Structures are given as C-alpha cells and as structure tokens.
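Take a look at this single chain in structure tokens; it is the form predicted on its own.
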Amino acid sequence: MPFMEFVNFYLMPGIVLGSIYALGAVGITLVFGILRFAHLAHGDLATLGAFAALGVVTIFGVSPWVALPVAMVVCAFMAIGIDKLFYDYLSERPKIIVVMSSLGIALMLRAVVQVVWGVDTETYTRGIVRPDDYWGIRIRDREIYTIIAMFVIVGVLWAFLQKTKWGKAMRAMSDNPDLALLSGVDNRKITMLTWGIVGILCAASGFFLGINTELKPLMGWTMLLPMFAAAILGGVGRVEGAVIGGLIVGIAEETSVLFIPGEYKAAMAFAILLLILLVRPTGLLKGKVL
C-alpha cells in the first residue's frame, strides 16, 4: 500500500477519531482523580450536547461552529444540576453505588434525547464536504479543526490546573480531599467546577463527533468503552496522558480494518483495555494525580 494512501484513509481518521475520545478522556480522568469514581453517564452527556447544538442550529439557523459554546454552557450547567440532584447525596455512600446511579443517568439522558429530537439519524449540515488537498495529505476544514480545538482545549485547562488558584485547589483535592479542606479549599466548589469542566468536555467531544460522522441517540453510548480504554491507557488521572491514549486508541481503531472486518473494529477498544489492564494496569504514563 502507499505511504500516501495509508496517511490519508487510516491515520489521518484515526488522529481525528483520537482527538475525539482525548475530549472525553480527559472528562473521564478528572471525574476519577477528582471525585473518585467512574462516571458511565460521560458518553450520553456529550450526546446531549451534540444534540444541544442540533437544537440551537435547527432553531436560529446559526453556524454550528456559533451553537458549539451554547452546547458547552448546557452541558456544564447539566452536570452540575445532576451532581446536585443525584449524585451529591450519595457521596458518602460506597463509591458502587454512585457508580450504578451514574449507569441510571446514562440511561435518563438519553431518553431526553429520544423524546426531544427522536431517534432518527441527524446531521448538522447537509450536502457533501470534499476534502482539500495538502501536500498530499487530503483532509476536510472540519476535522482540522477538531485536531486544533483538542489541543487548543487540553492545553487551556492543562494550563488552568498548573497556573491557576482553582487549578491548584482541584490538584489538590484529587491528592487529598481531607487535607485540602483543612487548608481551606472549599471542596463543594471545587465539585461543582470540576463538573462544569467536565460537561464543557463531553459537549465538545459530542459535538466534533456528530460533526465529522452524523448524530444519533447512541453515539455516545458507542463512545463510552473507547473513552474508558483512553483514560486508562494514558494513565487515570493524567490528562496528558488522556490524550495520548485517545489518539492511540482512534488510530488503533481506524487501522485496524486493515486485519480485520470493519465491523470489529470497535472491537480494537476492548482488546487495548484488556492488554493495557494485564500488562500495565497503572497505563503508559504514572505518577501525580492532574
């Protein structure tokens, strides 16, 4: 096969599929190093707010790219509406049980989604996007903006948790909760804009999902596993290290086709978490939690 060929119909989707589940991994790995548990309502969150962007398109006829920054106030202000209403009240329970409770929330939103705009397939736009060329490489505006975006995103709040005072106070609380409420960080709000941050994640990673592929009810659901296997694969607890596994993860998946049908390349998720757990359970990169 050609170098070239191999660039643009395997690696080049696969860098894109990757930057997508980075988005939520790096979701995925602050609710854990944070909060302490695994969050199974992160994928029907970011499609809640793909869909959330589908609304705002469909009801003022603005640019999808316009509808992104809604979508993430949505969503951040849902995650932090369901961490009040459900979550918050369990948080001295076994971590089990929020986790199950999380798995109920999956299943809720996603019933508003189904209610809402139904279970048809959507798109944001409609017609055909020819990809340009560069330097041979040939791929569309859009996915170039969602490798751009991942970064310009992971590199925004990488730079929040090492710079800033709130940033600090989350690293803090995801070493020790106890003893960074006794140095004074108010663990309540460090909760709640840990949620915010979370539910800006997951919009955008619905959204650059539903933006390159189409938008449908289970598109999330579909991306949970590959989210999880990018977290641990990086490392939980380390957001550059959700972003190194999520690309390995999407290009992974998009190579995979090579070796086996298509329809099994999902499959590829499943089988790096399992390899990742059995060799290496503490992932590619270890050491401070954020």
Contents of the next structure:
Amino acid sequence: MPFMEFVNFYLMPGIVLGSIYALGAVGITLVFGILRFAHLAHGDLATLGAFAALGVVTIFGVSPWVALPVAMVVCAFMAIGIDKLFYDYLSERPKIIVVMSSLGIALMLRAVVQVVWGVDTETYTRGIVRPDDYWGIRIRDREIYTIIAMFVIVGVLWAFLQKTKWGKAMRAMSDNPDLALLSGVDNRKITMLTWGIVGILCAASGFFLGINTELKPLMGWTMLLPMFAAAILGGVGRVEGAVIGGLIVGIAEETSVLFIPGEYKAAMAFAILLLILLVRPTGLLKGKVL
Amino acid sequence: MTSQAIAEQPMSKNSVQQKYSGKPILTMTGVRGGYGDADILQGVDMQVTEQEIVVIVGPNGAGKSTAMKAIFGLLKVRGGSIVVNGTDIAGWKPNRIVQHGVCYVPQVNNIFREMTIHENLEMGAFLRKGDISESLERVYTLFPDLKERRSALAGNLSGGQRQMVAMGRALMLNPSLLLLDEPTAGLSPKYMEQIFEITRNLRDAGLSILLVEQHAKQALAFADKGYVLAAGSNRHEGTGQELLADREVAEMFLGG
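Hand over the structure of the form predicted together with its partner chain; the form predicted on its own is what we had up.
Once more the chain from above appears, this time first in line as the rest of the complex follows.
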C-alpha cells in the first residue's frame, strides 16, 4: 500500500477521531482526578451537546459553528445542574453509588434526546463535502477544524490549570483534597467549576463527532469505552495524557481495519484498555492508581 | 491510665496561666470530642499566649494530634470551648478557621506533590487577595533551600525539604497561631535541628506556635510551656524546664 494512501484513508481519519476522543477523555480524566469517580454519563452528555447544537441550527438557521458555543453553554449548565441534583446529594455515599447513578443519568439524558429530537439519524448540513488536496494529503475543512479546535480547547484548559488561581486550586484538589480544604479552597466551588468545564468539553466532543459523521441518540454512548480507554491509557488525572491517549485510541481504531475485519474496529479500544491495565495501570504519563 | 488516676492529679491550670501575662491567642477549656461516637478527648485545657511555643507531649494514643485536629475543626467537638483571638471557633469549618488566622501543618500528606514548591506556597495564600510577593519573600528568606528549587515538584524533595514546603505553605496566610503536628517525624537530626531553629525564629518574630512532638526532650528544652497529655486529658503542665525536671514526667514519657 502506498504511503499516501495510508495517510489519507487511515492516519488522518484516525487523528480526527482521536481528537474527538481526546476532548471526551480530558473531561473524564478531570472528573476522575478531582471528583474521583468514573462518570458513565459522559458520552450521553456529549450526545446532548451535539443535539443542542442541532436545535440551534434548525431553529435559527445558523451555521453549526455558531451553534457550538451555545451547545457548550447548555452542556455546562446541564452538567452543573445534574451535579447539584444528583451527584452532590450522593457525595457522602460510597463512590460506586455515584458511578451507578451516573449510569442512570446517562439513560435519562438519552431519553431526553430521543423525546425531543426523535430516534432518527440527523445531520447538521445536507450534501457531500469532497476533501481538498494539500500536497497529496486529502482532508476536509471540517476535519482540519476538528483537530485545530481540540488543540486550542485543550491548550486553553491547560493554560487555565497552570496559570490561574482557580486552575491551580483545581489541580490542588486533585493532588491532595484534604490539604486543599486546609488551605481554604471551597470544594463546592471547585466541583461546580469542574462540571462547567466538563460540560464544555462534552459538547465539543459530541459536536465534532456529529459534524464529521451523523447525529444519533446512541452516538455518545458508543464513544464512552474509547474515551475511558484514552483517559486510562494517558494516565488518570493527566490532561496531556488524555490527549495522547485519545489520539492513540483513534488512530488504532482506524488502522485496525488493515488487519482485522471492520466490524471489530470498536474492540480495539477494549483491547488497549485491557493491555494498559495489565502492563502499566498508571498510564503512559504516571497518573493516579485506580 | 484510668480515669481515677486522672482525678487524683490536681490540675495546675490556674498557676500556669498566672505565670504568663501575655495576651491569650488560644484558650481551650474542657474540650471533649472524637472522630466517631467515642470521645478521644476527655476534657482538655490548654492555653497559648502571644509569641510563645507550646509543646504537647505524651505517650502514643494520648490524643496529642487529636487535640490539634479539634482546634482545626477536623473532628466533632462535643463539649468545651476553643477560643481563638477572642472568638469561640468550636464547630467551625477548616476554611473559616484559616481565615480566622489559624494555620495547620498536618503530620503526613502535607504538601501538593504534583505541584511546584512555588505553587504550593501560592496555594497557601489561596484565601488572600492582592499581592503576595512580600509573604513569598519572607518564606523564601526563612527557607533559602526552597528558593533555589522553587520550580521543582514538591513530591521530588527530601523529607526535610517537604516539611519546609509544608510549613511555608501554612505561613503564607500570615497566621497568628501555627499548629505543627510532629514536624520532625522521620527527619534526620540535622533537619530536626533546622526545623526547631526555624520554629524558634518564627516565635521570636511574633508568632504563637502549638507543637505536637515525639522528640519530647529536645522540644521541651526550647518550649515556653508544655502540656503532657495522657488518655485524652491533661496530665501535667508547666514550663519546658519544669517538665524536664519533673521526675514523674521524665519516667513516664521521656524514657527516664
């Protein structure tokens, strides 16, 4: 197989898919690191974000790119609201109860999407977009924007966590929650801030999956396993690790069809997850021990 | 030790309080409480006045660290009062107590391992608004080792340097009362002496310090006042020198 064929049909789609996974995995790693539980409603929150953007596109007739920030705000408030109503209420209980409740939230979110938008497959825009040719690399504009947007969004988050007072407080809470409280950090505010950021990341990952493929009520749920695999592969609690993990899982899934039947593509994430848990449970960049 | 034995020990609280005429920073009176339903503290009385080092010593399980945690709101206080700077803070949440001028350095897990030394100190000043460079400079003057390695991750430091980061973090809020829970546990003699010297310097600079120490002899030698706790209540109290000279104290807690 010629090299350019590999790049165009396997590597580039893998990077695009990996960017979408990365956006989700960063959110999962934040919830894991700061709130210390596996958030199973993550995929369905992404679905909600994707459909919220669709709602804005159909009602106001605007470009999907205008709808994205609106979807981010909707998802951020949704995530904060869910936390206030459910997770915060359960915060004193064993973590497994919170994890199971997040599975319930996942089903509720999916039901909301199905009630409002129906069960059919939708798209943001009609028609086929042909890829452009850049020095032999064939790529669509929306794919370029997906990759750039992932790096910009994660870059902004990175800078926020490294440079600002509240970002440092989030890292402190992830590092040593007791000491963060002793330093006067209000854990309620950190929790709300975290959910706001997680909502924004979910909306972005759902939106980019929707714009590169189609919108389906199950779209987020099917992304859940690859996103978790990416977060654990990168090292739980490590934002940059989640990006690397997302890209690896995405590329592995897309290139796997060279060796195994396409139907088994989704199993790649599972295989990676198993392997990393066996070989290096703390992830590529040393993360928290689960 | 039975409760009867405690009852037989007359408390010399009043006499000690009279010896010190400084302004009281912390006054604990009859503090009872514990983590679960059982009271670990069975009525503890203590006073720290302005600009003094007070050491709590006693055998394992005497409630030394528990008494300190009670001040900081980390356990249920079921009786008695904890007055700091004229306000009863019993039952307050830690983040409110911090704002009231009390800072606490736990014995373990007292640094942010994945953050740099500089960021650890910044987190210490989390509640402060405005410029913190003066406090940073003060902490770096106290701990010159830290200034050199300010960008190093705190988790990569030696035990003694970690303890300095932990103390530095607590000093960033310019507290009036500093609580140190066994700051020298597991440190080499060289670092222990250094930590004790810094503690003395902080006192001389105007801070009040309450210290829980395993190294009772060394700590009592420079303490202004000491309390011996046993089975969750006061057993002895006096100046550091008095306690060192007391034969019963020496036999019971200082290893003869």
